[in-house]
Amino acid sequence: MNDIDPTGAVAGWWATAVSRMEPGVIELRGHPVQELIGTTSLTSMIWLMLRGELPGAREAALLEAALVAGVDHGPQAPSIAIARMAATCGVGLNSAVASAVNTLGDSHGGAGEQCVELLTEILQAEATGIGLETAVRQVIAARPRYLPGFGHRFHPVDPRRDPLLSLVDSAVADGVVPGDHLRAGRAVEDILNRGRAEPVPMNIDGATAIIYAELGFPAPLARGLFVLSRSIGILAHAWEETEQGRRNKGPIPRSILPAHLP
């Protein structure tokens, strides 16, 4: 309380954990900043300004092996395509990757949050009693036929399953991370590819999202932990669509005309 500020009402409006700032002290979850830069990674600060502590090195190398994943699909994903597209207006590096976080929705980019949904509920429904196979089989028939995390519409396997999930092995090796998310992962894929000709494996979202859940994001900081990794490709993309110059840049070339619905 100050002159300013007599009872305190605004301070306590405003108040938060998360960060300290009065003239000459910056502190961050009660860290002095001059005491981080330089010896702590920006995977190491989103956990801590998530989290409010520093993680382990373990820890940090799974989160930031998962954030390396997302970072880029290339400009057939809608928010890259947008960033393109956007930065050939006249609205500046910002507006453009603001253009393009904006539609990471659940159709596109809500994967890993709503995968996290799926394996919690399995692990819920297998902490009444019943076996892992059932859960599995009972949250899935009461689901959409859409399971979100699974299956790709490039990639007959995503290359980036295989090497996340040699990760999470490990850890739940050396006990870094539990594992049960790990597990009803695995069963998920087990299931729904019993008697298929063609299987439907494990996607990229599937993969980092047991990474967020067994480090132990909530579900929705799985979506926001993607938007802050594919920020660094819509980054890429707006930048290097600025610098190639173009302008107006539209969704087809211009030699292609959409077609005319009667």
Contents of the next structure:
4 protein chains.
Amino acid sequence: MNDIDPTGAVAGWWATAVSRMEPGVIELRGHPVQELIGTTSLTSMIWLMLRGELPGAREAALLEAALVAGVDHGPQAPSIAIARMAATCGVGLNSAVASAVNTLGDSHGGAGEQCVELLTEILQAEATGIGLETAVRQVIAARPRYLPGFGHRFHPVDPRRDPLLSLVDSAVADGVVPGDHLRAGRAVEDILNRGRAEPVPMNIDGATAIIYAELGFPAPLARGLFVLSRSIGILAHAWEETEQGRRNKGPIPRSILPAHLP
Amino acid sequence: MNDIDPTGAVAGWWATAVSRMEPGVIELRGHPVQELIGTTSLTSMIWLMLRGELPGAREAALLEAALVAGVDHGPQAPSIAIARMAATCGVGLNSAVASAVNTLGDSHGGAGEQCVELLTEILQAEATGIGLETAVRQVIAARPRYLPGFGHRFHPVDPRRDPLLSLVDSAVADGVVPGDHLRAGRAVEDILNRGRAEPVPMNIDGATAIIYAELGFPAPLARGLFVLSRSIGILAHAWEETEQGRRNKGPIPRSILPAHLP
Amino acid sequence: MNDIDPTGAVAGWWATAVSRMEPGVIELRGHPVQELIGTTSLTSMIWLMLRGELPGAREAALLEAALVAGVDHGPQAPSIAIARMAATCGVGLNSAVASAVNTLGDSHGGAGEQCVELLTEILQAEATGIGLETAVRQVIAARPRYLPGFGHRFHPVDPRRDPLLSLVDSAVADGVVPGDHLRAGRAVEDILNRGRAEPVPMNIDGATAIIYAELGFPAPLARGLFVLSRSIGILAHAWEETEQGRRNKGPIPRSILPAHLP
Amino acid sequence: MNDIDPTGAVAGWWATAVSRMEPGVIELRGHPVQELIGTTSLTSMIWLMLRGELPGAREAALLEAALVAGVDHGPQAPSIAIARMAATCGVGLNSAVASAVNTLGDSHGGAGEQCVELLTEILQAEATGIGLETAVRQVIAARPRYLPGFGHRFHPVDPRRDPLLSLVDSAVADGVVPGDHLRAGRAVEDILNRGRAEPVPMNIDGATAIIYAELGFPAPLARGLFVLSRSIGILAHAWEETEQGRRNKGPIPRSILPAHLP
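Shown: the form predicted alone; wanted: the form predicted together with a further copy of the same chain:
Then the entire complex follows, led off by the chain already shown.
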């Protein structure tokens, strides 16, 4: 409030509980930044900024495992290909990352968010007393075309599934997280695969959705956290492409093109 | 100015000469929007919004030709490939267009801007009295690796060059534009190709740069105008891909991948 | 097909009906680009690229009016404010435009798309024989919170409504467009406002949705076309801000900040 | 190589040393992903993905401190304001983050990159034998208008400077990093402030630039790493705004607007 903003309406429009600035002062969620530097891990900072308080060590470890698991899946993922092509177009790394992160939409980076919703729906149905199996079958039946978090068009078994679930198992055993979303996720996988020749295993989106949900993150942050995780791979690919020095990289090598495409 | 903004500092921070709004009133560069609707072409609107006044008919026609010429160059252009891949990722057309437009950077969409600067530099050097040929040679020599607006890795002759230059010729003949940048551009092309077996013709960036510069647009708007033009092709490709219904399109068909890439 | 792509699978992955390139050849929807330059308006190019054929003169005029109407609504629109702030951050105009266009999402630029869906739903309900008024009431009742295309928090009457609808009236009278979506839109407005003290008039999204739908554009292209239209205002604002030379423009003037925000 | 890609040209076009995929296999920089999950910190993953090998514990700690320090600087930073406004426009968190990250350009997120270049230039000049002070004065003189990494329009002393430099001091003392860029940075600060009434202290960009350079990251990655760091604050602000449920947030509260802006 001052002469220019006597009612405080303008400052209020931009009020935030995330950070507070004064000349010489930076507080992030109430913590002076100088107390965070050198004492707090990057993963704990992510938790702090999104949730308002610092995580316990076991919670931070579980979050970190999920973030590490999602870092990259190679240049056939549209986001990675886009980052690499953008990096050859004469824009900064910030813009190459932005064009790529932007495509982590409902079909590409949204499965984690949708899987949190799916598992939560199952638990809510179970809470009405119909039993877990019925709850799962009911919720699956409502999604006949596509079940977010299960199946992979490339990996018969996703190598990230087992280590992630095993960390959740330990966290449940030690009372770090409740274990309900894990139970729901395993039930979906079990019921989905009964009597099936070709298995439809839980994928990375399913395993990380379980972790994010067990840790209490709301569904949209499953996508938000994946954005932070995949940004690392996106940057690494954009940088590798930058160092190679190509200009205006198209999707197909030029040797193929003369008769077809410019 | 009111109780909440008594000094007008806040409204002043966002003051603009582009448009003015009041309840029931929309003025664009001083023109009530209802007087523009149905009377003004889209190209004239572009001119009006960027320059503050409506163009003459011949000026608008020249601008329109340049905008039409740059609309698309097929999916091997990174921006177009990015638009198509983004459209399969579960984001809106607005975001597919944004990821693509974002990559019209210094190497991909910036050649027009750089060519305006090049031609202007030549004219400034010429104005010192050294003659056009010396001016051209001097400015070319300072750019040994890459001359924006000239040469094409795909087209021996860019089919857009001749119709664009011929429109500028008429406009010069009729006194619509001065013709200096055209003269400079032709001199570059001429000097560049003397005694050369494989010609390095003026390309679309060169021809449109001449038009934009002749019409008095500053260099950065050569890129800005190209953004508007290419957005049309970007949208058309994003839409075609949307209609085909693929999910998460990577750069290479999946049939190639099993042994190599996911 | 060549040694490197013997089955044509790779070229096929990027096949498109939008444009065709060969050395020296650029065809846009089957038209050699040199035949389009100087003969075709920018609006007709938009139609051609999205639909595959050139529009009639009256169709093009109607589309042009809608595109002109949506160009700008001032810096309080988030997209425009974003463009202006982005332009002060040391990125090219392409990236300033991209950050802005990206936010023309479901709440900011999506109302046109949603309004086309609304009107189409009404016409489909009417086609079952229940009468237009019942169809409207039924479809309105299913959207109790928000009716896309109607009402404006700023304009009591949107100055763009009347000139746009009057152009559609003429087009219907002359048999250029069928008039069904216009009829549905007017019925919504009428029923919505019966006995209401404060009117909820049709807004720009409603009026342009009617035009796009009457011209046969599918709903998602209502958003796509708005992206092209608003890009013009976005560029104009980014450019005005660029010329003013501020660095890192925040949302609030610095004079307010010392005690509150950096 | 297979029937469809007999020469391997297509797979080669997308070859990468960052990650390798086979059905059931994901290797990141040669490490099977399952060996990284649960054992590797997020900061070490960033190092691994960008550099190709895992960092030592002290190196990782220094990198982590720099990443933590840059996380947020409140909503007056254009990137944060953009993230918050974008989050109200009906796009996913991925797109809100993208619009914001995109603006970490030369003026907003590029000072770290420019400061690495500045310090490296000083060290190269010093290496010619002219002495550090002369080297600093020479390099400063070439940048009369703006010295990246020094001065802050808001903080008289940046609270992030001291803890970061103190961590670098320890790392130099223990032989973890060489200390040359630290020496150059301190010399700039010292010479810049001699006999000056109002001090121009090193800011966050300067302090993190020293860390990134001491750790051997090339200049463009100073910007890339800042992108990863600031993405955390960007996401936190986008999420806070999402939870508040506003639609189409403009830069100024609506209470100010009726007489001025929509």
